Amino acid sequence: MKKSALPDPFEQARLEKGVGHMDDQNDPVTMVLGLKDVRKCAHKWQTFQSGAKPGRIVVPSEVAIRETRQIPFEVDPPEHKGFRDLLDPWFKRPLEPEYQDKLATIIHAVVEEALNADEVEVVEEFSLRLQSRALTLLLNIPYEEAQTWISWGTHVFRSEGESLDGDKAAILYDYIDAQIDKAAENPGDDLYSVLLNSEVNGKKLSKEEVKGVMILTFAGGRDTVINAVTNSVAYFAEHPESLQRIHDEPEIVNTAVEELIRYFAPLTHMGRVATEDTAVCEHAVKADTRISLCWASANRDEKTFPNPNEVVLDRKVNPHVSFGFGTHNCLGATHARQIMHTLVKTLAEKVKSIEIVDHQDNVEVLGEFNRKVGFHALNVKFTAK
């Protein structure tokens, strides 16, 4: 098997109950598997609710580690409107040429430090560096500030081997609060002091408030991003032709984006609450109990997706979930997905091949199932062109 490979663990699963079952720190998961099913209740937001206690839709669940509520990821509607309406054009912001044209030339820096360097590990040295310092486009914050983050490492919420380590979300909400308190004594045009000077339901924002947004922009944009660019680039170096088709038709970048998006799936599944009583896939759920709605599986289901477990770069019908669905979609998908059109096209343009030297695959082990969700290290020589 070829290493950039993403295998479907969920298909026999998906196929014979539409549900799986996994345990989470005692808070046992309903996991729901196909498209179709995933879509229907990530809208029936009354019934499997975002804003539950903060920390208990993530998978695995953040309860012990915080009790701030991400915004507006952990609030449903209507008071969700309000959020959405406020953040809404700041995270459209991606679109605007300026923007792209920023954007283009920290990606293309990143690139041209991989083809001058003998080997670069994709996850630290790589992916990490262009999620870090595109971050500083999307806050509007200097360029310089991207290296406190990448001395981070990849896994702020987590040490190696851990699920969750509390000390180490210490560091993120610490930097926050801080950064919270500077715009509040000097705003700016940054993201904190917009928001700071803002007004949502006709109140205006609280520190927690403003805290909670920020930390969903940390959090929520670092691993998919990180996994969705270091799957690219493997992908990419065990297929060669891939690269060169999308040099040679760049028609199909914006199809070939979503391909990757969908197969690669950055983000296994997101939690919500029952409310009531009630049952999915026939499979009785209480209430208070959660479900989770599983991108990765929806993602490759068979009802949809012709060829599910292949990378189609024109793929023409793509309703993939990998920036979820309904009221809570990604905040953050317009900047992700210019990220990887802009580094799709710059790999297309400058790179002849990569060669994968060495590589440790990150599985995450999900009750039932296993599945890979990318690396834990990938070492690669990019060759230029």
Given for the second form:
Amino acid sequence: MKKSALPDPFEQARLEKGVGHMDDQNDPVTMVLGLKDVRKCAHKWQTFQSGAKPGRIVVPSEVAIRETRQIPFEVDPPEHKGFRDLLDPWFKRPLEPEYQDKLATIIHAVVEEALNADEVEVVEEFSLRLQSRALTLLLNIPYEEAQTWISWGTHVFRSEGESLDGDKAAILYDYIDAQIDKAAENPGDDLYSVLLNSEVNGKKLSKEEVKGVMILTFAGGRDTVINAVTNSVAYFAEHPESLQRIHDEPEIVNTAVEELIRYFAPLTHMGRVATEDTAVCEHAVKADTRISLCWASANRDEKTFPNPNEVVLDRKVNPHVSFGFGTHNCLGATHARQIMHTLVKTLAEKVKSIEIVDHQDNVEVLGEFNRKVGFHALNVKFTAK
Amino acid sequence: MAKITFITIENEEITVEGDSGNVMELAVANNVAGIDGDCGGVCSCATCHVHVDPAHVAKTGEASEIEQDMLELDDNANEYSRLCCQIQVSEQLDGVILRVAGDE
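Alongside the form predicted on its own that was just displayed, please also present the structure of the form predicted in complex with its partner chain.
Below is the entire complex, every chain and molecule, led by the chain shown above.
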């Protein structure tokens, strides 16, 4: 099997039962596996709530390490809409040409650095740098700030061998507290200041609410973007003809990006808490227990996707759920898509070949399933055109 | 060239002409409010939802099964709903009227 392949561990359970099960710190999760079922459950926010105890809808659960409610994704309608109405225009700025030019400059520089090095460890030296530098645009703060986030390493929320680490998470939370205080004293045109001066649902955002938005912005777009970028580099290393094809047929960049995002599904799943006794695929789900919407499994649903385990760069109809579905679909999707578009175009333009020297898979253990989501480390050599 | 008329949520009427690509691309290129096309036209985001004027349904044809599955869970969907990324621009569309469906 190719090193860049992400196998589908859910196929049999999806076909036979429609659900899977995992234990998560004594708070079990029923994983919903089929595309239609995932969509239906995501749509039924009254039955499958996001506004549960902070940290509980995340799998692995973060209830033990945080009390701050992440906003808007841990808020249900109708309050949710006010937050999205405030945040959506800001998070759509990546559609503006000026933003895109700045992003292209950042990505060109990261690719040039890689081309000039003998060897690159992609996770730390390519993807983390790219993601951190691009995040300064989304936050509208100076580029230099990225260096702080890069210095944290890829694992802000976890240590080696542990799923979660409260001490490490505190680094991010303390940092955000300090940035909020700084913006309160000296307001600017950055996201912190904008949020501090905004009203939602008729009242001004509290510092705690601003913190909730900022934690989500940092956490939600970190591992996910790093995985998408790293997996893309690995894929192009093993499929040089794909990179050449995108170079020759630039009109397929959009379908190629959506397909890579479908195939990688950088976030495996996201939980919800049942508000009443209900059922998924005829399996009972009791009130106050958790389900998860397994985007990674839904994206390989053979009922919708022909050849689901192949990357088909010009797949025209591609109703994947890598950015979620329904009310809580990914706030950062526009930024993430723009990163991937620019990256894929830049690689196709500048890179002749990529050779994988060494790799260490990142495999998630989810009860009965082991899912490769990306790499802990990926050493490659880039060759310029 | 086909003339296509969009009616936005604010009741603004925008008539555009096109001869290739899909209707979502045409709408985005002409800044039709309420048509975002976040996924670029692969039937994944449902941000290009329109209601086809009942008199013009024959021009657009019906939604595919995959498209219907997307629309099924949109609170604002009705029997005239289409994702306009799934409608190809052609002479057959000439004169069609599409109402932007917008949020629920």
